[in-house]
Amino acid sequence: MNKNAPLGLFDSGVGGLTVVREVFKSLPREKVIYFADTGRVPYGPLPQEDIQRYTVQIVKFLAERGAKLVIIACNTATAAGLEAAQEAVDIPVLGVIEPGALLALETSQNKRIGVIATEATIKSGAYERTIKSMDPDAEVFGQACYNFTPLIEAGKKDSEEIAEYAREYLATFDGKDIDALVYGCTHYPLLEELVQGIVGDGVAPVNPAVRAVEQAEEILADSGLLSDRTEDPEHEYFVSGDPDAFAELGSVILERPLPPVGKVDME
């Protein structure tokens, strides 16, 4: 395997770019190939079998593009399709739920942890199951935030509409005495200022992307596959929906202009 081969990342939409941001911070010499399944976003309301099928499709696509490692930068896809994706390709495939669970337990002092995520991730019980497998004494409180992803994808992350939903969803944690809140969808760190303003300084944000990228770096280092390129990498972006809409919103999230975005028909 070529050590300068790219890292593959994907999400249902722009949310996974919050994981790409962490790659840019921690692994600035690594080339990224990012796929956003914007033609089928959001994943949250979809049947698990459909999400698993999409996950395997996209991981195979990234492997065929030469990825040396893939991060499923989507909690919903991780919950539904991580194991199937790992079996489908012969490169490392990482999710974001186990890293998020580890970071939550390291962050929480009282072992009372909140999780905000999509409907599918909450229904799967993936975070509660993973956290409690690591520490049976931990208590996990989950809340599905049905409208966050569609509104973020529509460019409305700063709207009063999303603020109203945030107040509604986060009220579920009133009286639960949580001291850590897992952002169990990669879209949600884009709402951190809003969310933390509601839950308060006593609740620490937990962004699984940070630990996921750390794990990727460890795997690459152990395999001798960390990039040694000296020039800035030329990243690639692909979508299944509207390339222009993705480029516009993606450039805001990444705080840099994006190269031409390719469109791929995953069906």
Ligand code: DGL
The other form holds:
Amino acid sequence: MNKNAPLGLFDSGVGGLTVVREVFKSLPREKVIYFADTGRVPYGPLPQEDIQRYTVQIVKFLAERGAKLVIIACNTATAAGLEAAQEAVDIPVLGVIEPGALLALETSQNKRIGVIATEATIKSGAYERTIKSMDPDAEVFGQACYNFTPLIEAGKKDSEEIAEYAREYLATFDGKDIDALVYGCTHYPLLEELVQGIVGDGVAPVNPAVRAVEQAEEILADSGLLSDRTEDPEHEYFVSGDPDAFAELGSVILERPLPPVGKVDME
Ligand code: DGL
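In place of the form predicted on its own, the structure of the form predicted together with D-glutamic acid (DGL) is requested.
Time for the whole complex; same chain goes first.
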């Protein structure tokens, strides 16, 4: 494997760009290939079998385009399809849930941890199971935030509509005495200011992407596959939906213009 081969990342939409941001910060020499399944977003309401099938399909696409490692930059796809994807390709495939669980336990003092995620992730029980397998004394409180992803994808992350939903969803943590909140959907760090304003300073935000990217770095370093390129990498972006809409939102999230976004038919 060539050490200057790209890192593959994917999500149902623009949310995974919050993981790409961490790659840009920590691994600025690495080239990224990003796939957003915007033709089929949101994944949250879908059955696990469909999400698993899409996950395997996209991980294979990234491997075929030469990725040396894939980060599933989507909690919903990690919960439904991480193991199937790992079996489908012969490159390392990482998810965001185990890193998020580790970081949550490192962050929380009282081991009372809130998780906000899509309905599919909450239903899968993946965060609770993973956190409790690491510390059986931890208490995990999950809340599905049904409308966040569709509103973020529609460019409404700063709307009063999303703020109202946030107040409604986060009320579930009242009286639970949580001191850490896992942003268990990669779209949600885009709402950090809003969410932290509601839950307050006593609740520390946990962004699984930070730990996931550290794990990717460790794996690449151990196998001698960290990039040694000296020029700026030319990242590539693909979508299954509307390339222009993705480029517009994506350039705001990444604070840089995006190169032409490719369109891939996934059906
Ligand atoms: N960003 C995704 C996640 O981390 C999925 C959002 C969705 O498609 O519902 O779970």
